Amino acid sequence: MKPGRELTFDDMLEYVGREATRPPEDEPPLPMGPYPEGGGDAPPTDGGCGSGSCGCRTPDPSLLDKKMDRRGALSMLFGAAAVGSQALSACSPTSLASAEEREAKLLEWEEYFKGNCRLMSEEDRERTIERLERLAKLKDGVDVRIDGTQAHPEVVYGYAFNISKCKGYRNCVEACIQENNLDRATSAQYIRIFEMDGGTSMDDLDHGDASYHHEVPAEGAFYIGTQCFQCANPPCVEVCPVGATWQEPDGITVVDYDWCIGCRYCMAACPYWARRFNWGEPEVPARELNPNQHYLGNRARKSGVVEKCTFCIQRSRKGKLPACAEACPTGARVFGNLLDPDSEIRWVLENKQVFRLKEDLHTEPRFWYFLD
């Protein structure tokens, strides 16, 4: 390597290469030149120079015979790694890349060998918020806490929207994007809240204005939001290719964001605008950051992925309303356990006359509407 480079990923897989193949110092070296004639499964060399550069040289038959699973061959590969980061930066002064810029890099290349959120034990998805959280500050110099608690047992969530209580204020609009990190570049919002004309049909939201920029409530008009409505059918799910994105066993639809591929089909299918594509990575100010996050919900994402609302889970599993319903200033927003007896949600799902956009589809969502 030479001096004032940066280490690169090749200069760590080669370095990883010749670590796992040089014989321990107590041994003699391993004979050079052609394979042994029934020297196992591996084919002999056609010429070769004898010098084992180049791969003419019998590998060690106990690594080769040796079995590991998947977390083990990748902690001999990061292992080694940071050895040789170690070793090459040591001969390297000059490099201009931080002990923190390459302890990023290697948590980084960890991050991307990672295998999907459900398929982690428990020791995976804590080693995996530690590198986040170790990367927030590395990167962004942000002090961030996520959060992994899975669903709770005999809950299940709902949402009622009081069209007779919104006046039109999208404080919830705001609180969404404070609270779940959007992007502030391109002003992006999980909740949109139309403007009805008052002789329109209320789930004709086609003739809605969810852009209006005037003093609210409108004479004559009505208001209506939308997000993401958890269905318990979700078409989202049907359609993604690479399952990064499922329904939680508390009716959350959620996204792994490091498993997304960004094909979009889950958007196409969803037949009430609910999610969002970053076609950029998603720009939130350090002095505007949420720092309580979970890892299915309000975290850091980046671009070329789909996103969506969440119920707030970071707040939801905590025993808290979603910041939307919290913000609310008129009550027009309920949430809560559909299995709780004694909840809100079911007491105006049993005394109001209540309908869902859409049923015709039978997506089966857990969002309903309703008037006073």
The other form holds:
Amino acid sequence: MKPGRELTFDDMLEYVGREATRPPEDEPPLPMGPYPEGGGDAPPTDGGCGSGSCGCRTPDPSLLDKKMDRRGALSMLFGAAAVGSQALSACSPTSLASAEEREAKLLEWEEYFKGNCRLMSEEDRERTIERLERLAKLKDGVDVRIDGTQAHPEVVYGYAFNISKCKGYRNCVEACIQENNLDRATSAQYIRIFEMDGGTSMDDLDHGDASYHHEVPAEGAFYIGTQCFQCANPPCVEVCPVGATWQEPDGITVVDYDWCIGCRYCMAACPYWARRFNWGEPEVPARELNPNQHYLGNRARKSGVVEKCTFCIQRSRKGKLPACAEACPTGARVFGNLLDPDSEIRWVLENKQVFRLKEDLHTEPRFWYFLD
Amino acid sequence: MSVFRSGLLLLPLILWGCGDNPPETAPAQPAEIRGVVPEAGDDPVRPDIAPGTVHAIEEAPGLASLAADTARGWTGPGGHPFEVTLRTPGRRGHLSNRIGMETFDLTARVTNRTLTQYPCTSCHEGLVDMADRVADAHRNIQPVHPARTGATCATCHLPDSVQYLRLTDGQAVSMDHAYQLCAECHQGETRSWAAGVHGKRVEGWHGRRVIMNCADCHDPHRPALESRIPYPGPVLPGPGGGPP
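Structure of the form predicted together with its partner chain, given the form predicted alone:
The complete assembly is shown below, putting the previous chain first.
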């Protein structure tokens, strides 16, 4: 490919074909495409057409001679094409595209070509987090902090729910919605509180009412809450055809929202109704948005992907309680580290009679119920 | 209902069939209550996790500003000491809307509602004659708990030093350590509370273990949690709340 020439589609095909026959390399993938530095406050290009700094110019062709994987090459080529077309329109006097819009488009391109979260290098992960934070600023005008904290090697989270304490106030539901930026338009909720008639078998949720709305606690009723139980043997992970959901070393089952294809197999496989599907782009008012986010937790989801409770991964991995446990006004929720013999959750397991829902399915939930 | 079983034995300041016998022994002077400022790296629960290492879990940020004191006479799981929240008037309630924010404050739902007149010495000086019915100043107190147990004001409050509570042996206890008084009747609940099953741990599951005081959740004079309209539930297809 000759330097200084406009890229054509044939060039791309030629490059991709050449790359595909190249033996695999052990080196980490190269940085993908041009990227604004210093947080990207300055527009990626300034100056007019022909000034040399205009975005209409093709990227330095020497970049193309460097070794990179197929995904990186595609990203760079298509990214360059996108920048070119955007910059062309920017150069015309009738264009309304601002520098922010061009930058957002470019970042979206790069996001589109990123890999599965589990296959990313440390550097890749940092860069995608930077991009997502910048995109949130550009598109929605909000400052978010996306966290990438990894699992602690000595921690496996466990949860216990005291049925005799729960009064059905649903403060946990409210806190969960606010903490996890759940869609306000469809009233998505991770937590279900079932109102059960006294005398009903405690694990017979088919006879429970999750949509009660009257003064609680009702006479003679008891309340039992469900959410994702973070099973040790999760059927939802088994059925995912693309590896977009997996169990972290600390026991939390997470979803890579950028890898999920929305087939909803996991929702069918979960025996506890724990997963939620985004039929549209989740709507969260900017003033209610929780800016403290985690890449695998409460960051912005998109339309057509599945999401779920993560025991508030953005909080629990920093030593805090999940929002539901913190908000519960009755103290019915106990959360802690199962590997710590002195933790409260271990005290519950050793001193109380506990049970789990649908134990015969061998899903091994890490969520126990008990009575006083 | 378990709320009745888990009620506490703090008794009202208003006069309710008041006893006229002040404690015979002179009350021991209670120790001064101070908030404990955490030292960096001081982790009594998980000393095996060295501070500053890559894998160390951060301590919840709100703890540094939270006033707490070590619980006296009680230990948690594994025999570890723990701390109880102190009354800190002016803090936001734990049902705050800013539940997910870093600047989240909590403690003491009761504090702002029933301890608005604390400290007692702003009105009372010296011996308070509990036989004298001056309930007008404490009209907000609903004496459900003493009515059920047959207790009087002086059962729990020291007449000559109303700032303090009175144990059955006449010893004075600060209101910040009211669990010592509650434990005299509600032993099972207090044991569960110390173990972390009854009541709430605040801020974090890791690091300093600070749990809420009995009266942070229960109004001592009316300990049962109130019934109210819940937060709206989900919109579900079909009766009984089928699959989402």
